[in-house]
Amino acid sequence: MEDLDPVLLLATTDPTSREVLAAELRRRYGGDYEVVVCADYAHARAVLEGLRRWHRQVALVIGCYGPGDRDGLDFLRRAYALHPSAKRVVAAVWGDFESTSTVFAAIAHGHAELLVLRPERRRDEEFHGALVDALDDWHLAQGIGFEAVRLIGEQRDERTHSLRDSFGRNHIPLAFHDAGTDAGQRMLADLGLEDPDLPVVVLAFTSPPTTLVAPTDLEIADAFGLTRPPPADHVYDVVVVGAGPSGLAAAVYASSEGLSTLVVEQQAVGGQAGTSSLIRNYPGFSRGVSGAHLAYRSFQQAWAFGTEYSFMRQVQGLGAEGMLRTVSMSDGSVVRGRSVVIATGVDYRRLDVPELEGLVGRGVYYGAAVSEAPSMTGQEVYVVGGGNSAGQAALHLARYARHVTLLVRGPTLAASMSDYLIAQLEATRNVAIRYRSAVLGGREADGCLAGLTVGDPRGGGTEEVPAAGLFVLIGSVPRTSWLPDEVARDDAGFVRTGPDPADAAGMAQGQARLPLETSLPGVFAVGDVRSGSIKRVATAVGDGATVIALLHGYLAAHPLERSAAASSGAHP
């Protein structure tokens, strides 16, 4: 059944809407999808049940809500149990403003993903743009498409998991093949490999294909050939460390305003936001946007303006060379810049449960809900955390897992999670929320996670529960260990920025630090790594935009010497 076209199913009792929508769907998508149209919802549910039995993929389920059909929302709510990975779309009629509150309430409770207006003319590109975005998100989640890279490894292996996550977040079309299957063994034999170290990475887009056996990150980056270390004497106006929302925003604004810009990223674009399956509260995206798509568009935008990138190279040190700043990387290269923007973000805090540390990548994951969700199909899954990232992960995993339990240490989610996410979690039938609960222990079977010990962290009884997957999204540990002591940090390790009240002499001489500047002149910090920052994507992007406005003043006050200006191509 895998080679059959995915299904787009439309159901409505309104004959006008059915005729218009069916014609639009068949005209635009009939060549790549099987368009199924049902005149009543009982028939539509029976069709969905049959498609599930036949293991057919359903990409979109479209129901109507308006004066001619008041049952579409209930149908979409029930459709989730039959095909949870399908995108559910409400089609409304323009001008039916009385229905908007009901439709928006249904979307807020997770009964549908998006609202579209029934086309009133041919070539309604707004309508089709919404459907194409939904189909794009669906395909990204399914991992269907061109196999630019083939990854052969073990299903439950930490390194394999890390590469799958990195390739997916960087929008590199990837096909994973389990080395333990007959198909995986045939692929290794075709490559002339007998019992190789795993994983094996095959770059199918090169001619001839490039085969890498148990490659390091640097070997993968060099094989792709996209990023080369700059000449040793090159000087950038701005070196941005980190390609999360704040770092990418800084790159967009810097390069669009004529500043030579390099972005260094050790793993994947998007940071923690890039792992979010659906961000619903980012301004300008009323239908929501996946973190991966938002990050990738920002990456392309900065690239188009001239930003250079260095991927899969870890930053190891920050120093000074006269008025220049130097960034040392894991491949031994050193990048020089007139200024540095620290946008390294944060890592999720570890659970501190010893028996689970050895199972990372084999059932225990920090973040990574998007990349690993399909492997949780039909399983019992637990998510730890009380913030938006944990809520989004639980909802995404619920599309695949048999049941998802969200473990929250506190008595409520109200203070840490957006209200729309709480409403969706409570309305999703295969999601449960356990308050005052934490993971206290775990057990394995055949080298993979098999169960957890769950209980109140402040004392009381414990419970042993079966679990095939544990996704941890708790706390914030700033990525600042690579910074020198000259960069001041708070007690939790976050970078301090802005004027220092203790530096009265500097303030009197007009040399006080700029709002986002660190204690090391010419070095700025933005986004989650900054002390006192608000942990939201929009505010991180705001930091990235603001820092470039501040940098112009700093660069003007610290012009390059002629020799350095000549090597950088910049004007002093």
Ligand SMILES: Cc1cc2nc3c(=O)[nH]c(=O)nc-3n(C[C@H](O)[C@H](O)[C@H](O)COP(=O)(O)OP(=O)(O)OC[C@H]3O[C@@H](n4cnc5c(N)ncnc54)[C@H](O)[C@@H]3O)c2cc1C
The other form holds:
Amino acid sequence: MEDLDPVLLLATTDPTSREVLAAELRRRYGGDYEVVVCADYAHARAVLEGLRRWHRQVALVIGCYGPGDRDGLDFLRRAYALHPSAKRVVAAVWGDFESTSTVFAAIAHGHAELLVLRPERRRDEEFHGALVDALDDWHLAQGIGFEAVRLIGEQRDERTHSLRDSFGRNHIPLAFHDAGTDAGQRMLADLGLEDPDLPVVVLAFTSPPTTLVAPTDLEIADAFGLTRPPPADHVYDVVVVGAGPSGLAAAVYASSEGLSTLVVEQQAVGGQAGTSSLIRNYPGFSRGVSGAHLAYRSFQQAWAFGTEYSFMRQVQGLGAEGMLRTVSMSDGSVVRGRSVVIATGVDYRRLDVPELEGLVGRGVYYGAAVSEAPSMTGQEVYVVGGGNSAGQAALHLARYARHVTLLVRGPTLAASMSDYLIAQLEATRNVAIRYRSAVLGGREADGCLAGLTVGDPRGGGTEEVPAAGLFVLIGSVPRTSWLPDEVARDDAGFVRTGPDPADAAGMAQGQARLPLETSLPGVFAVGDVRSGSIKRVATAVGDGATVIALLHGYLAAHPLERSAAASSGAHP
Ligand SMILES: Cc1cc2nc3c(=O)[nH]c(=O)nc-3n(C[C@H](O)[C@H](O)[C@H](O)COP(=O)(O)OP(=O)(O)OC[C@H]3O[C@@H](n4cnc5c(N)ncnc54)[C@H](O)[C@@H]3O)c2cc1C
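Starting from the form predicted on its own shown above, please give the structure in the form predicted in complex with this ligand.
Everything in the complex follows now, all chains and molecules, and the chain you saw is the first one.
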């Protein structure tokens, strides 16, 4: 069944909508998808059941809602159980404003993902743009078919998991092959490898293909050939540390405004946002946008403006050479910049349960681990946390898992989670919320998470529950341990920025720090890592845009010395 085209299923009792939508779907997508059209919902349900039995992939399920069809929303709600990974689309008719609030409520409760308006003319690109985005998200979640990189490893090994995650988030077409299967063993034998250290990474796009056995991040980066360190004597106008939303936004503005820019990223573009399956509150994306897509577009945008990248290299030190700032990387190289933007975000707080730490990547995940959700199909899954990230993760996992339990330490979610998320969680059939609960212990079977001990952390009874997945989203700590003491931080380790009220003399002489500037001149901090930041994608992007406007002033006030100017190619 693998080679058959995925299905786009349209069902509606409204003859006009059926005729228009069917024609549009067949014309645009008929070559790549099997378009199935049903005139009533009972028939459509039977078709979806059949498709499930035959293990056919269903990419989109489209139902209608309006005066001529009142059953589409209920159909879409029930379609989820049959094909949880399919994107569900409600088609409505322009001008039927009475129906919109019902449709938006259904989407907020997770009964469908997307609202589109029925095209009233041919070549309605807004309609098709929405469908193509939904199909793109569906494909991303399924894994991309073209194998630019082959990864042969163990299904639940932490290193394998982290490489799958990084490749996926960097949009590198990857095929994973389980070394424990006959096909995986055959593949290793074809490569001439007998019982190699795992994982094995094969770059199928090089000629001849490059095989890397248990490679480090740096070996992978070098084999890709895209991220060689810059010449040692080069001076950038700005070195951005971190390619999350704030760092990428800084790079877009810096390079588009003529500043030579290097972005150093230790893992994958997108930072935390890259792990979010759907960001619904980023302005301008009324249908929501996946974090991976948003980040990838910013990455490409900055690249097109001339930003250079150094991937899979961790920044480990920051120093000063006169007016230049130096950034030391994990491969031993040092890059120099006239200014540095710290955009390193935050790390998740760990659970203090020793027996679970050894299971990270083998059933225990920090963060939403979007790429891991499909592997939870039919499993019992637990999510720990009371914030929006935990709520979103629980909803996403519920698309795949048999049952998801959200463990919340406190007696309520009201203060920590958005109302719309609480409503969606309560309305989702296979999600339960357990208040005054925490993970107190865990156990493994065959090296993987098998169960948890759950109970009230303040005492009382405990319960042993079976669990195949545990997703921990309990807050974060800033990634600032690599910074020197000259960069002042608050008690929690977040970087302090902006004028220092204690520096009255500096303020009086007009030499006070710029907003977003740290206590080390020429070094700025943006996004989640900044003390007092609002932890949102939009505010991180706002910081990234703002810092570059400020940087222009800083660079103008601190022109390059002549010798350094020669190596940067810039004019002082
Ligand atoms: C699951 C989830 C869902 C979310 N949903 C939403 C949402 O719906 N709406 C919303 O507005 N916000 C959401 N957020 C919050 C939002 O993602 C963050 O506020 C935002 O990503 C912060 O951006 P940032 O650039 O400051 O940091 P980050 O996104 O944390 O990026 C920092 C980057 O720096 C890199 N880095 C760190 N240290 C180093 C180093 N030493 N060397 C090199 N690179 C380094 C990291 O690898 C990372 O890529 C969500 C967060 C999560 C985790």
